[in-house]
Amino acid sequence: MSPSVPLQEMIRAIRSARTQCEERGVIQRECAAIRAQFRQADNGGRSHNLAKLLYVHMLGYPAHFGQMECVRMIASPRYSEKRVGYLGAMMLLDEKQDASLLITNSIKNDLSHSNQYVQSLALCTLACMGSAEMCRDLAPEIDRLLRASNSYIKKKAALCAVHIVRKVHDLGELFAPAARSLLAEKNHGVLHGAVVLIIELCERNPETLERFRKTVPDLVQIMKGLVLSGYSPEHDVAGISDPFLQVRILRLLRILGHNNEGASDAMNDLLAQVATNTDSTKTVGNAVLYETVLTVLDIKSESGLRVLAVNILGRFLLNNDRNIRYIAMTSLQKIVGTDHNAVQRHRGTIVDCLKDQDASVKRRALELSLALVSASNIRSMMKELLLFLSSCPAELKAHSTSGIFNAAERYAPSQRWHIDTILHVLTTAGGDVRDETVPNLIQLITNASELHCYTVHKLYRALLTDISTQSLVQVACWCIGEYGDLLLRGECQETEPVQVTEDDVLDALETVLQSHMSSPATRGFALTATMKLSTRITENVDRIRSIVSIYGSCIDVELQQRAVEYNALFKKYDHMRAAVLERMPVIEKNSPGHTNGESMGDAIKDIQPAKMKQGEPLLALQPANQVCDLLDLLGGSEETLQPSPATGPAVPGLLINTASTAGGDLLDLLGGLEPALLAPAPTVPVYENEGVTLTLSCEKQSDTGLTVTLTASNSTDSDISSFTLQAAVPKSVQLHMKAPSGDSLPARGTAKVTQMVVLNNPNKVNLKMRVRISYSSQGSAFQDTVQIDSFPGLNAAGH
């Protein structure tokens, strides 16, 4: 086996191997040189021979072997094996290792040595690997050591007992009056010690805290020495006498006058005269300065200086380097909604930092910019962060679309404006607005009456010009389809009048239906649009039967019905296809957690009966795969059962308006249904709980026809509200609910709810109807179901 080498040649060795595998077997025969020699005895080489494992370790190869060489080194009287020792310790032993356990009591030995650099070492050590039981131990010793007159032990003593205060917090206590003690020192280092002991205990002790609040007359004089000092070459960076021990201060001054008036209004000057006198052109200015502005945001400071931390953070914003510009934006998007007049001095500041080339940087410019919209500056910051949109990084172009559509929501200062701003926004980042943007927009251009026709004729001239951007194509293709009329008429006085025809219309419906670009939604838009304008054009509804005809046989499943649907309009309801396919009322927006016409989780939850005008019923036409049995309410009938549709609003687009003068039921297009006149039949009592009752009236329309009429009474003495009926019935029976005559029934009987279900059973099956009752009373939520298996007052035919 060969000889060891010395360090310095093996270092030269390992770093002139060619190979990863020629390395390996350098260090290998080093290791095993090295194990040899601490089998030894009388072994004069051990510090050499621990120096180099020591680097073998460093390169990443295992040295677990050399921890209780490390072990009789620290127990050694020599300082040069100490020295390596401890060293070697604090590399290869951790508070897990059991053999650290063994040299407890040599760091308490070396705690009372006469030689402070050997007590330095101790320190060291104890504050690098100490475990908890170790801390518990020597923790007097540590004490003792924080008041000796020596000031080099009293900097490592203080900094030892952060590492005990963090691993035993009760031990706390135990430094709180040598921790006071020195901040009466002169030496910078036992007071950086020091005041990063304090700030331990204060964090974790909010009774030490109070007691520590009284010390801030002391770290004022403190800092203000450090800020009025001259020049210290011992001390100086920068310009800045002892840039360290200010900021260290600072941080304390923010703990203490955190939530406490007294505190704070004493260290209000010296925060003054530290941001006024502070030199911000050198990086170490500007952490001074850093610390004092979140020292002034986060105590109970006066607002000129709180105004005077904001000018600072605007003065980091024009800082070059882009690590201050960030910070600077990161501290003024936390103070933006209390400070918010103070933030908006430097809007123009913020804006331009949208321009930045780093991608952090954009980002807290764009969420800072956002946070500073108001009413006052909606045109301007808009302009900008359009702008900032047409040419943002694609991960945030959805973020950005996202801010921009709540602050236009939040503070548009007309409909016009804010229909202008979103179809801008569709235009330039169509593919990255969220799924809710069409619905909202289009809700928003049917209540804005007086904006039809400017926003149709705007709408066709996107449509014409791109047809990629889907969610454009979509709205677009709901507002030809609602306002083709008016697009036609070609008189709008808000933008220039264009001529279109039919033709023209007709054309662009039919590229988006035939485009590879447009989704199965979009086709879907472009379709029930085409089908819409067959009403409200006189020249072309034989070419629009022939578009619709056409996709009778499509591939999508949700497309052909709807084709197949609107065949059976012209065919056999074609005297109805007006009313069917009227312009659509207003729409009303949705409350959180609903969705139109689909189930989300419990499905009779969240079918909602609308809130309209009796007469103006609307019918969903539901997809495919949502015709399934949404609802099993009738449990083990032999029937399967199918849900009353949701009367309530849907997607644009999906609804088909009906009138009541149409006559008849349209739930099944392609079914045959005739009207015919009512006749009336007895009122029978079918529900009784608690003061709410429920009579039943059914009237014929026609051999398999019925009208039911639910009527509901109130004789408790409070009022009942979120009043609600909800039907199923057998699967082969047709079931209509129209609109409900209210949603509340007052007390004492004095109003009624009236809601009428027309049925109709083709297949004249043994008819059965389970009512779902739901309401609040006195703040609570009731419900309850009842089955109707008799129709009174209706005679064998079927029913």
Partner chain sequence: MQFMLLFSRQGKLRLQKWYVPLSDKEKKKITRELVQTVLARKPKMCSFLEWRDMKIVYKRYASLYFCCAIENQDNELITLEIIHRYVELLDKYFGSVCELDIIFNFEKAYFILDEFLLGGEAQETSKKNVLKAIEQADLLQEEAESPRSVLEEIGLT
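Go ahead and give the structure of the form predicted together with its partner chain, now that the form predicted on its own is out.
Partners and other molecules have been left off, which leaves just the chain.
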């Protein structure tokens, strides 16, 4: 076995090892020697051995076998051994180790040692790693030392008490009286310790805080002494007298003055003095100023003082030192809610900090900029924020995008601006936006009907450049599907129109469909968009047909289902295709949890108004509604489509999703309708007045379903226009009205208007229907109501 070497030689040996393996070898040999030495009786080298072990421990090697040696060395009478022993205890033992309890007795003895340096060791160790139990045991000792000892020990005892209070909150009461009397000491070290202790006590116990409020005048005195006194070489740091103590006292004043008028008044003058007199050329001066500003802003200070504080922060913002700028922004963030205008004055500097190289400064500047956005500065701020987004560090991107969206939503000066901003964000940072962005943007676009042409042009161009950002591609596909005809028309007021052919547009969509970069959701969007175009283009419908049939055998189940259904639309239900694929209506923004089922609360399920306009939006709504109702998404036919909460997809997705999940139902319903249309049904007149006749026939679809057909004719000599029918049914019955065949009744019964109503009566209640007829004839409006109590083909109970 190689002989052990004194500490420095060992360190030299370890450092000269050229490889990790060699180093491990040296250390293993050394550790073995140390272990052997520990087992031997007391020899001269004990402290050296432990020191070696501590070095090895710092390098990262295990050293737990030294724990007991530490315990033994602490108990040794020799100072040199105690010193290293306590150091070892602080490094190797912590409160989680069992061995730490063994040193409690030694510490207790050493706390009353005749030599203050031994006492100091014990105090230091207790304050560093004392467990709650040890603290409880030794608290009375510490209290004794706080009262009667020299200043060297008092200052250490004070900080030891701080540790004890942090570990065992109840013991705070024990130290309060002693802490109070320590404030009268002259020694800076003791004062500093006392202030730290009082801060700790006041933060934990509001009663103690009340009691210590009386010390405010004393503290103000002490501070004044520090600030105004002459040069004191012992505590001077760059012209500031004991900045550490000043900062502590300011912090205590902050706690005592918070929410208390009296205390705050007492310190106003002092704070003003410190704020104006402190030299701010060096960091140390700024440290004191910073603490002063924090205190002024947190207590009930005079407005003049507050202005002074904010101005100091403004000066900090212009400081060359990056640290100071960072500090300033952190503080401004705290007061941007309360002193908004004051902070707004510095907006320019803050926005400049967005361009700083440092990531911490950037983060602070971003938070502050977002808080400073308002209706008046939205345009300029957004320009800066978008510029920032393009060079933003990755960890801040998600936060920036959501902040930008919030700001845009609250203060957008125009819809076009809003859409432009969102598109810009999607192009720059589309990968980091939240999921709701896509449906939100789509909702925004549908609302801005004058901008459809402009939007689709922009999105088409974006799609041609890059298809990697999923959110952008999804919105683009949706828009092209909806407004593709505007694209093909080749004219646009707001922006340069593109000259594209139908093939070009289909190419773009097909690229998205086939690309590996597209997520399954995106491909779904693209397929639906392609399908929608089949009603908006004229020449290439066959191409669409072939695309759709190819995807009928796609591996992705979602795409496959969609493709199969679209195929069905082409083949069996081609007559419905135009209606199904018509333009979407304006989507209203519903907050989550809001249902349209409120209408069910009414006693009589009141008019489910079917505005029988010929307007495009509603035609699409009818088939959508028939599907919605199947899923019990209660909505009046003029209400909006409720996004399905479970899947949360974009609204167009809903149309198709519900079609796919109720896929069978959709086809079944369509299948069910045909016989209803073809088979003759008994007709009963239900209303006749002023030449307008209404007849009714019904056909049972299922156990609870019923289709009612109302036919209206006009036997007068003048034409009737704006003919509308509205219907109401009992509460539990579901009703929806199909599109009427028309709204004008020509004179002398030359043509009729047919209105189909589908009813669902799951509870099999007595079926009644109230119909309101309104129309205009010869320039005047007419309205009438009729109640239908019996339906032909059903028995009296309406079953």
